[in-house]
Amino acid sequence: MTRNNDRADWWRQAVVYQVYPRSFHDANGDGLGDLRGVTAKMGYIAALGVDAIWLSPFYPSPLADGGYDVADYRDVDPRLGSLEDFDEMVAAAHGAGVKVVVDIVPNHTSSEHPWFRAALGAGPGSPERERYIFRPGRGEHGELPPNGWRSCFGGPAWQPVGDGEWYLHLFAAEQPDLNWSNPEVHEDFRRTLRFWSDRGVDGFRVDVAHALAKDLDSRPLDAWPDDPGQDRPGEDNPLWDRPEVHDIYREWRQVFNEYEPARFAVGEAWIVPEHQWRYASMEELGQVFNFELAKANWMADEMRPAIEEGLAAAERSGSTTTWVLSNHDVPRHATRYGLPQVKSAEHHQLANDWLLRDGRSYREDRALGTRRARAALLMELGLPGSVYLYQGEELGLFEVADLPWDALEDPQARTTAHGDALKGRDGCRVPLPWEAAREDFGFSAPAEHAPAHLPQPAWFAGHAVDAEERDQGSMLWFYRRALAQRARLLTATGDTSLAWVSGYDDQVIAYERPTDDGRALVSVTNFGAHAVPLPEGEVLLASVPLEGGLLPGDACAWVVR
């Protein structure tokens, strides 16, 4: 039988495990995860049953935004290791049958990048400033920003440099936006893609993929709305999802196709679903993140359209879609599902009030959140396309919403004012627990070590890897079983067809997939309060025990027939 990872198009139905290196495992004891730590845990990753790892940025960085402020795109942050450590990690991954995907951050650099330091020193009108987006300020002496655009992290999107000019930063002030109208920017990123591909990287995750192309010249800057909105695509949006961005990715595709097998990329693009297919075209990146599941409440009438939109975008692109429940930018889904489930806008406000502010306004129902997270995994894993898992979800980790303010690292905690302040995304980035009995839960390998860079709560002990290894009913063992069955039944032939199963009410999502051995797998997820019957066949997996042969609420089962 052909393994999924033996295929040139392995990524079309891959399970990809996101590693946030600074919080994964610390090999040298400085309290910060590193590449040698990833290598040391490659056996754990392989045993989980994933096809690939995706590494969040490990490049030299001042860490104004968790490494997404890159000072050098073709090196390793010395705190995380060296290029030799990277090569050893890739060799270990490939030796274990695991592909390697790395993050690429093309919208902005760090303000410590040599290009930006040169731009500040060169002055207005210089070629160095043309690599970024500088504009004259308004007012008699340029003392006012060019317009009222706001940063995604809060505050103005323009920063003055003291000579009458301001530079654009859609994120933190330490992340100046690049000017993708400049040929030098294009050439430098082609060089970067080749640099990592030559070192054995199998693919790329593209950060803020929908923002590279911008229009600052077709009308006066102050004529644009202060908030163009990422959900308003097209030529009338100066910042997001502009049609010119696809020229960049067609150019990148030529680089990807220089390799055998061709490299692929998956774009992070928080865009309207009907535009996803453009990025996922095989003429461009190959895939784009479908965040609709991550945005949905635990409700059938939100999950079903999220699935339908993902499948429709995949069909239009000629590629496959992706399924995401959690990542480094959103609160962990075991916690989200344990909060009161109200319609999306209200639910997101509730999550912001609790998870992203003080962590005390509400407490999630952890038993319920865990039950729903197990069901969500089975529902997700049966779908055609690629599944992206976030480190720690296999342990059933919850959001650490009560981190002390003085421990926070996310720039949102600095750029939003107290009273309306957001704690940001650190609650899902707390270092992983490996050993229940260790002070730092085994995050650092040496016995003598610095504290973990974000404090770990005492309840992590119950979710440590060694504790879950001893419990065959744990979330970790559930993930391993589910991933093994997916690999055995759904990936060898490359068949990505799906048929909806009728006969259930609107509280049930049921679909059928052909298996690699000629049978059919039926996935049934019950969002309702009452148990429902399952189709005839062998019950292969269930997220909770059945009740008299019936599937209870907040549960999912796979039946093979």
The other form holds:
Amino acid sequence: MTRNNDRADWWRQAVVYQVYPRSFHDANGDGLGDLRGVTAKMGYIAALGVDAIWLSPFYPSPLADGGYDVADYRDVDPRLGSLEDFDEMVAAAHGAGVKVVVDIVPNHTSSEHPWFRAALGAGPGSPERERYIFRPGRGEHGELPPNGWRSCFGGPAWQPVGDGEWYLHLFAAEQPDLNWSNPEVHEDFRRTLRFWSDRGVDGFRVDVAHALAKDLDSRPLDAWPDDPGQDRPGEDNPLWDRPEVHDIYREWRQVFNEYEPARFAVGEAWIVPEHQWRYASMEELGQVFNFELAKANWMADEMRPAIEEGLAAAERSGSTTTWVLSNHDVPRHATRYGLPQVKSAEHHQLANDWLLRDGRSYREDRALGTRRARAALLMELGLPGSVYLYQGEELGLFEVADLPWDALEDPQARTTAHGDALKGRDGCRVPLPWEAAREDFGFSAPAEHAPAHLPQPAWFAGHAVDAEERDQGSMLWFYRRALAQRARLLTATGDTSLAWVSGYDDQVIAYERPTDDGRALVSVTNFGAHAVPLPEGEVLLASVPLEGGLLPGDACAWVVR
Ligand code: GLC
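Okay, that's the form predicted alone, but what's the structure of the form predicted in complex with ligand GLC?
Next comes the full complex, and the chain you just saw is listed first.
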């Protein structure tokens, strides 16, 4: 039987498991996860049945933004290991039939990157400053920022350096934006792509892929609006989703095509879906994250358009789309689905507001969140395209909303006073529980070890890998069974067609896919309050037990006919 990973275009319909290395598994006992920790758990990853892992940044970094502030793009942070450890991890992954995708952060470096240090030392007008975006301040002595742009983490997007110039940082001040009008920047990233490809990496995830090209010169800086808006793309937006950004990815495509099989990339671009297809075309990255599922409430009339948008984008790009429920930037979906579901614009506000109050204002309904998370997984896994899973969702983890303020690491939590600040994204980045009985839940391998870098709640015990291993009804076993069926039925031929199944009311999402053995798989998800009938056929999987042969609400089933 052909396996998905035997195909050169394996990434078109892959299941990719996101590893957040600092919080996955700690092999050396310093309280931070590391690459040897990933290697040690490769058997677990392979047994889950995923095609690939994507590693969030593991490069040398002062950790001003969880490693998305890179000080050296072609090395491993010594706290996380060495290049030899990386090679061993890749060998272990490939030996287990698992591909490896790494994160590339091209919009900004760390302020500790040698280039930025040199830029500070060299002064205004120097070639060193030309690698970044320095501009003179306004006011008599340059004491005012060049304009009113705000950073994504709050506060101004400009930082003064003491000689009348300011530099642009769309994220934290420790993340100065690179100048992609400078050929040297292009050259250096091509080198980085080759460096990791030569080490056996199969693909790349491109951080804030829509921000690289900027226009700061076509009009006076202070003529731009303070917030150009990530969702208002085009010529008229100086920062986000500019047309020239596509030149960069066409250049990267040539590098990807130097390899056999050609490498691919998946771009992170929080922009309107109609604009995503160009990034995903085969002239550019191959794939882009479709975040519409992650943005949708647990409501049929939000999920259906989210699926339709993804399918339409795939058709336009000539590639496939991706499906995401959770990642390291959003509250975990088992929690989101257990909160009151209000229409989407308010939804994120609600989740954020809830986090802000440490989850004390009300508590998520965990049984309901879990039930819906199981249904969501089945609904997602049957869709054509790639599925990106986030570490810990296979254990049914909830957001850890009540982390103490002084433990938080996310720059989002640092930018304003506690009263009105967001608590940020650490609640989904708490180190994984492996063993229920150990005091750090087995996050660190050595018996003697430093505390985990973010505190784990007591309820993690019930979600530890060893506890879930023992329980055939656990989320872990549900993921394994669903992934195995997907691999067995839906990925060998490369067929990505889908047909909607009619005959249900608007509380049901039902679609049909051809299976690799010439039958059809029907996926039925019921968002309503009343149980619904399933089509004739073999019920392969159901997210909860059927009730008298009917599919109850907040549930999904796969039927093969
Ligand atoms: C992306 C990452 C996020 C990071 C930001 C800045 O959105 O996913 O974690 O903070 O880029 O690099």
